[in-house]
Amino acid sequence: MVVNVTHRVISPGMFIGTEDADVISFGSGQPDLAPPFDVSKVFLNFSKFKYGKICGEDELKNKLRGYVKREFGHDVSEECIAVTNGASEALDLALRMVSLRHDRKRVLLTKPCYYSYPHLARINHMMPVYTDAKINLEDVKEKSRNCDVMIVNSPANPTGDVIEKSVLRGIQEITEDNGCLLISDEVYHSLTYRGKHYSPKGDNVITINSFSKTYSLCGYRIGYVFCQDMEFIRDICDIKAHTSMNTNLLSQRVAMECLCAPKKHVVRNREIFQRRRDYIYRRVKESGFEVEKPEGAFYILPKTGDSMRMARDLFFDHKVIVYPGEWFGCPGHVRLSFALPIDKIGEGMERICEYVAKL
């Protein structure tokens, strides 16, 4: 990995996709675990190299329809599902459509939140408005009156919080009453360590999901979006036809094979991440940081003080990647991903402790 160290500047873009044997990365949220089957088998028999359908291949959408009903309790037709190049494209397309259809040009976000949400809002000519990640329904009621859409993320990045079922239902009812769409980003749905995942339902709900976290397919860029509004899906596919066109066909085939894999693979992975969660939480607490125990996903967000300085120093001086809280709207914290083996977590925590001891 080649990095310009002259100004000691860090950004998400310089870390995503980089690999260095000497660096311990608590950075990018990508599972280190393998997909549920030998992906190379798909390559041997794959021969579809022409353009595919903009909204996704029929066979995959048929599988997704059953999966969505079984895992999330949503009964949607195949026409109400669009397959996208990762959840990121699904979010972008949904916000583009909201921006084109509505006049208020505001999106309600929690703070902290996934670092791309505010940027996607601004790219689509919308203004971010914030409510606390510890949801107060009265605040949501007041602020969503002036918003076209609200984004909720449960389990959440960067906090690992899981929003209670009753609260999600309250958010759905409030936003619907206020004429506000609700985008539910559920890419970590398979990584809930307390209770069962709940997916909000309603005519105003747009659900975003991905194969990246559940099936370890981050680099294959395969996600999907579904809702009850067939016209909304058709319109975002019209946009997609002029931007990315069809989603990668090979990735779609791999995704379909993942849906055919035994559910025990997903259960086993969740158990692995839960053990890692328990380990890193203990190590972070023992190191003297104030931190809450994550209830889902694979992130932990300790309180640190000057997090930008800490992230820069750890990377350039100790070869450890952490993400500063400023990127997520929570300065004074750093986000650590525990999507890496326990021995690497332990080594990384030793380096962090060495850094802290020198301050």
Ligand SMILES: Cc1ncc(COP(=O)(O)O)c(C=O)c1O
Contents of the next structure:
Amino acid sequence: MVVNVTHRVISPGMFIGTEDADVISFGSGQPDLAPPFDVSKVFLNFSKFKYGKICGEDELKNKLRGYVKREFGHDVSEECIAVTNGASEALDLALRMVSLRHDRKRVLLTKPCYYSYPHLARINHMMPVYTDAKINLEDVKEKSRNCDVMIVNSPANPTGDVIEKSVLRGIQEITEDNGCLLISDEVYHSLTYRGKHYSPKGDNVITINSFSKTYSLCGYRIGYVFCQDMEFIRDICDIKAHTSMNTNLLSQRVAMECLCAPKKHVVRNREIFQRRRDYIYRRVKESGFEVEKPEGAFYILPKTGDSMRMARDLFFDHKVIVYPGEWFGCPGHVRLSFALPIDKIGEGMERICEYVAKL
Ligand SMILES: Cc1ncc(COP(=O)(O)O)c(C=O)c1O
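Okay, that is the form predicted alone; can I get the form predicted together with the ligand now?
Zooming out: every chain and molecule, the one shown earlier first.
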């Protein structure tokens, strides 16, 4: 890992995709568990090297159509689905299209929220407006009047919160009444430790999902977006035709196989993450930090005081990666990803305690 030790500078780009045996990483949100089948079996007989369809291969879209109906109760035609380079591209394309079509130029986000949302809003010439992540529907009603789109993310990064079904329904109705679109980012849908995942529905809803977290395929860059508005999907595919073009065909084949794999794999992974959640929550509390128990995803967000300094010191002096709350709009907290084995979580917590004891 190449780091700038002189200036003790840290950034997400420095940590994503890098590994070092000595470093305990509570940083990047990527599952350490394997995909549901031996991915190499796809390589052996895969020989599609030409361009593929911009909005996704028919076979995968057909499978996805059945999957989103079965899993989330969404009834969409294949023309209403686009396969993308992860949820990241889906979010960018959706916001580009919103920005092109609408003129309020504001995106309603929660605070804290996933760190890419404000950047994606600005890249697409829109201003982020914030409402508290502990949703107050009155505030959403007030603010969504002046916004083109709101983004909700449940289970949430970085809080691990799961938004109640009744609240998600309330948000959907309010945004629809206010002529505001609703992007529902559900990349952690399979990691809910309380109740069943609820996926908002309605004519104004754009759903975004990914194979990164549920099927441990972060590096394959495969996700999708769907909504009831066929033209919206067609228009974002027109943009995609001039930007990334088709999504990697090999990744689409692997994604197909994931959807055919027994569901017990996803259930087992959730159980593993739930055990890690219970363990890290106990360790963080025992270490004296104020913290809420995550209800989903694989993040925990203790209150720590000077979080930027803590993240720098832990990385440079103790070889532990944590993400400062500043990156997510919640200074004074650090985000720990528990997508790593329990023994590593234990060792990382020891190092954090050593650091805190010396302060
Ligand atoms: C809330 C949220 N949305 C989207 C993404 C991006 O996912 P993908 O790997 O599918 O691009 C992440 C990744 O951490 C995330 O936490």
